[in-house]
Every structure is written in structure tokens, then in C-alpha cells.
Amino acid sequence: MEDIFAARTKRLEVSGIRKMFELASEDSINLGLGELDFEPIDEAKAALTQAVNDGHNGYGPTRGLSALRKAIAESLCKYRTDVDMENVMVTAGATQGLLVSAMTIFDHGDEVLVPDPGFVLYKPHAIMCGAFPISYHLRQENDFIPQTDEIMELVTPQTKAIIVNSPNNPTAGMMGKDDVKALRDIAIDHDLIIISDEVYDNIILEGEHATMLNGDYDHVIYINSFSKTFAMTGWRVGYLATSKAMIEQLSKIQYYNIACPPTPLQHATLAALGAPDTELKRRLALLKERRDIIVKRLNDIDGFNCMKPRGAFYAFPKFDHDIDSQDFAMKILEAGVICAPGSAFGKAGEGHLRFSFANSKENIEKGMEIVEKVAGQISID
């Protein structure tokens, strides 16, 4: 039976995060979420119903609705003023935008630099295109920021692209303007494409977001989503922005991949973009409170060391216990709390656990009590 499957399928593994969710009981405290525990704002929900009732249920343009692309371009002017709708393509979430970018850029035999630990899609997308993912490391002692010296050593004549993610999932590391410029300079010097995953750009808890978008368009594909900002994970609407020449090529792959993004959901997203940001600010303030609780509780656990996240909604503590992260996460799961083993995000994630604070303060407190109890039963090196 195995002979019927493509080689790319055999090279892929089931996500370690997915395994944890499938084993969890229904009453587990979920601190493994990659999505906020909020609902889409009322303006978006009303607009979705209206769009369906008004008959906006057919195919739309491959690149997305013009009104939405224009609104996205206007929202990106905070990063660079020359963005217009021709630089934007709407996608079925950032996931599909990342895949379309990979299929447009990566050829068989290319090397692609990917963060380790990093989001679970980057390596598989390279593999699916016949390319080779080459890891660069994100370490807590460097605030989980890419180190340019290491990246320079990894670049070879076969290197085609580098994938970056800031704020980062799972580490919550957040690059500054100097870090962004250094990576951009390497890309320009070596003619590399930067695929920049910035889906958490509006989930900033401290400081300011530094974007790759304000650099050379010819070297950057900027990826974003409405899933995190507007709590629309199941709606699957995202977008990318890049040069007009690159959009021409990306849209060809887009057509043969999904034909077009979902029409009624684009109308709803347009309404969300035009709504007041009062609710978003309230949610950010709540996330800060949750972050402060979980970081303090984790750092109070003997053998844990947790950096304070400045963006996204993940804590990624390092632990000194004599156990690997998969087994540690499993013991915590058996005690009633879902978290993700650091190894699910790459070899460099070993020795870490990822906890999401996209849950209530009450559940975070209860969950941390359980984690502390489990950790106390395991010896420390």
C-alpha cells in the first residue's frame, strides 16, 4: 500500500501538537491553543450574515475582492506608503498564503532557511515542493532572535529563500528594526527571497512591531491573516503583499490551488477592517494581564525559566527537569492540562514547553497549579 503514496507524503510527519489534542480529554484545561478564546467582532458577524443573504455566495476574483484588497493596502500604509491594491492578494488564511508562496518560489533541490523552533508548517511546505529546509536556531539567551552570523554560515549557492516569523510562534521572540535590516541586507546581498510571516503584528504587548514589508519589495513576500487579530481562525481569510511582478506569479498558483478565496467571508472581513478598534484594544489589555500571570507562575516553578513575551500569546519556558519535552507534555496532559512540547517545533525546541495564554485567568491559574505539581514530581538535573 505504501508504494502508492508520493515520496513527499512519506517525508512528512503528523504534527506533535495535533497528537496532544487528539489524546486530550474533553475536560482538560487547554493551554495549547493557537487561537484566541474570543469571538469575531459583532460587525464582522453581522456582515457575514448580510453577505450571504444578499447573494454574495459565488466565485470571486482569484486575487480577492477589490474592495478588500484596497482596504488591506490602506491598512499597510502604516508600514510603507506606496502599497496599493495591486500589491495585495487575499488568501484562504495565512496557511494557504504560505503554501502558495512556497509553490511559487521553491524548486526541487533548493535550500530554504527556516526557524528552529518554528511554526510547524515551514519545513513541510519546503518538503512538499521538493526543497530542503535548513534550520537556523532561535535561542532563549538571544531572546529568540535570529543571529545573522549563523544565517550567513548557512547560506550556500543553493539557498533560495529564508522564512522569518516575528512575533514568533512558539517562542514569542520579536525582532527589532536592526534585526530586520540585518536579515534584509543578507537577503539582498545573496539574492534571497524573504517570506515574512507576520500574523501576530497586531498582538503586540510591549514595544513596536518591526516589519519586513518596508524594505525591498523584490525580496519580500509579506504574509498576514485576520485569524489572530479578529479571532477568525475558522473563517480562513488571510493575505500577502509583495511586488506587482511577484503577485502576477503568485496569483497563477493561487488559481490552480483554490481558484479564489471565500466570497462571503471576504465581505465580513472588510467590515471588520472598517470597525472601531475599541474591542481589539480591550482584548490586548486582557492578554497582557494573562501574560503577566502565566509568566510569573512559570518562573515560580523550580527549574523553569520563562522569558516575558512582548508579542503573540505564547509562553515558551525552558526547563531543567530530567525528561524530554514530549514526555513532560504528556505527563501534564495526563494531569489535565494541554500544552505543546517544544520538540514539536523543531529539535532546538527540546527542553521547552509552549503554553498559550489564550484562556481565562482562572483557567491559567488552575493550569499552572497542575503544571507546578507535575514538575515537582520530576527530578531536576
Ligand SMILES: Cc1ncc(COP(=O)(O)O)c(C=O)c1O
Second form
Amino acid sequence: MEDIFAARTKRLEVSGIRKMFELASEDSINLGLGELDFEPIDEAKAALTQAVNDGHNGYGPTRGLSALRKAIAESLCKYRTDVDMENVMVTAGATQGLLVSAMTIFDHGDEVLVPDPGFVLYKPHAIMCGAFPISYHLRQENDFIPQTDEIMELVTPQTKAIIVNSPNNPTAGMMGKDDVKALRDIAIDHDLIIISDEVYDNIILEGEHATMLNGDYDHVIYINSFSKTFAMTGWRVGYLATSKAMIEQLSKIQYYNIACPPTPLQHATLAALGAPDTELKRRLALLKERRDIIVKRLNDIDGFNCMKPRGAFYAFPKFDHDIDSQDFAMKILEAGVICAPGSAFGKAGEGHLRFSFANSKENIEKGMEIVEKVAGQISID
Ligand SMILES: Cc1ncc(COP(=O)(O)O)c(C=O)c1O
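Please give the other form, namely the form predicted in complex with the named molecule, since only the form predicted alone has been shown so far.
The complete assembly is shown below, putting the previous chain first.
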């Protein structure tokens, strides 16, 4: 039986986060999830029902519905004014946008620089394409910002791409304009592609988002999604933006991969994009309040040190306790709170825990009581 599985399948491991969640009981306080505890807005839900009832249930264009691509291009004009629908392709979530980019760019033996700690898809996607993921490190002492001198040292003739993610999951690190420019310069000098995962660019709690999209198109694939912005993770609608020449190649792979993104859900997403942003603003204000509570509570725990996230909805405290992050998260889980061990995001995530604040203020307060109690029972190094 073992022999029938491809080498790429054997090289992949089940995500550490999934394993933890499977062990959780139903009444646990969930601070582990990478999805908001909100519903899609009413306009989007109504448009979805209407699209299904109006018969928009068939295949659509491989690159996505023109009306949605146009609306996305218009929304991206906040970053650069020359984006048009030919620069945009709709995908089945950022997950598929990332995979289709990997399949379009990575060859066997290529090296791909990935953040460590980093979102759980990047390494497996490289492996699935026969490429080698090479880690660059995100450290709290650098505000979890990629360090250009480290990246420069890792670039070899085999390097094909650098994957970046800002605001970042799990660290909540957020690059500034100078960081973005420095990485973009490396990509141009070495003829690399930057795959820039910006799925949290609408969840900015402080400061301004610095995008990779507003530079040289030829070296950037900008990845985004409606999962986080509109709290519609299960709808699987995302998009990417890049040069027209790159879109030509990406759409070949996309056709053989999913034929087209889901049609009725694209109609619903279009309605969400056209709706007033009052509800989104209210949600952002609420997330900020939750962020302030969780960061304060975490920093009040002896041996914890948590940077204040300026984007996304994760707190990623460093701990000095004499335990590894997997065992620590397991103890917290047994006490009734789900969080993710830092090591689930790479070796450099060890010594951290990830708490998502996509939960009510009451639950965050209750959860932090429990975490404090568990932490108090473990000795500090
Ligand atoms: C950094 C990052 N990229 C991509 C994704 C996947 O998003 P989607 O639901 O659009 O596939 C996530 C989801 O947690 C994420 O955190």
C-alpha cells in the first residue's frame, strides 16, 4: 500500500494545528482559529440566495466573473491606479491562489524562501511542486520583520521565489514601506518572484499597510482573499493580481486545477464588495478592543512577553517557561482553551503560542484566566 503514494505525499505531514483541534472538547474556549467569529454581511447572504435562485449555478470563466474582476481591480486602485481586470484572477480562496502560483512558478529542484514561523501552506506547496522550501526567520526582537541581510545570504542560483506575508500569521508582524522596498529590490536584482500573501490587508488595527503590489509587476504575485475581510472562509473566494503576462500562465494552470472559481459565490462576493463598509469598520473597532484585552492579559502573565499586533487577529507571545510549545498548548487545551503551539508554524516558532482574538471579550477574559493558571504551574527557565 505504501508504494502507491507519490513521494510528495509521503513528504507531507498532517498540520500540527489540525491534530490539536481534533483533541479539543466541544465546550473549550476557542482561541485557536484563523477565522473571525462574524457572519458574512446580509447583502452578501441575500445575493448568494438570489444567485442560486436565478440560475447562476454553472461553470464560469476560468479567471473569474468579469464584473467581479473589475470590482477587485477598482478596489486595488488604493494601491496603484493602473490595475485593470486583466491583472486580476479570482481563485478558490487564497489557498488555491497560492497553490496555482506555486505550480506556475516552481520547478523540481528550485529553492523557495519561506517565513519561519510562517503560515502552514507555504512549505507543503513548495514540496508538492518538487521544490525545496528554505526558511528565513521572523524574530520578535526584529518585530517579526524579514531581515534583508539574512534573505540575501539565503539567495542562491537555485532560488526562484520569496514568499512574504504581511500582516503576518502567526506573528502579526507588519512590514513597513522600507521593508517592502528592500525585498522588492532583492527580487529585481536576482530576478526572483515575490509571492506576497496579503490576506489581512483589510484587518489593520494601527498604522498603514505596506503592499508589495505597488512596485514592479513582473516580480510580484499579490495574493488576497475575501475569507478574512468579509468573514466568509467557507465560501472559498480569493484573488490574485500581477502582470498580464503572468495571469496568462496562471490561468492555464487554474483551468486544469479547478476549471473556474465557484460561480454563485462570486456573485455574492460582488455584492459584499459593493456594500457600505460600516459593518466592517464596526468589526475592526471591536477587534482592536479585543486585541488590547488579550495583549494586556498575556503580558500580565509571569514569563510571557507579547508584541502588540498592528494587523491581523493573532497574539504570538514568547514564553520563558520550561516546556515546549506543543506540550504547553496541550496543557492549556486540557484546561479548556484551544490555542496553537508556535512550533506548528516552523522550528523558529518554538517558545511561542498563538492565540487568535476572533472570540468575544468575555471568552478572551475567561480564556486568559485559564492560561494564567496553567502558566503559573510551570516553572520559568
Ligand atoms: C496568511 C494566510 N494566508 C492564506 C490563508 C488562507 O485563506 P483562504 O481562506 O482564502 O484560503 C490564511 C488562512 O488562515 C492565512 O492566514
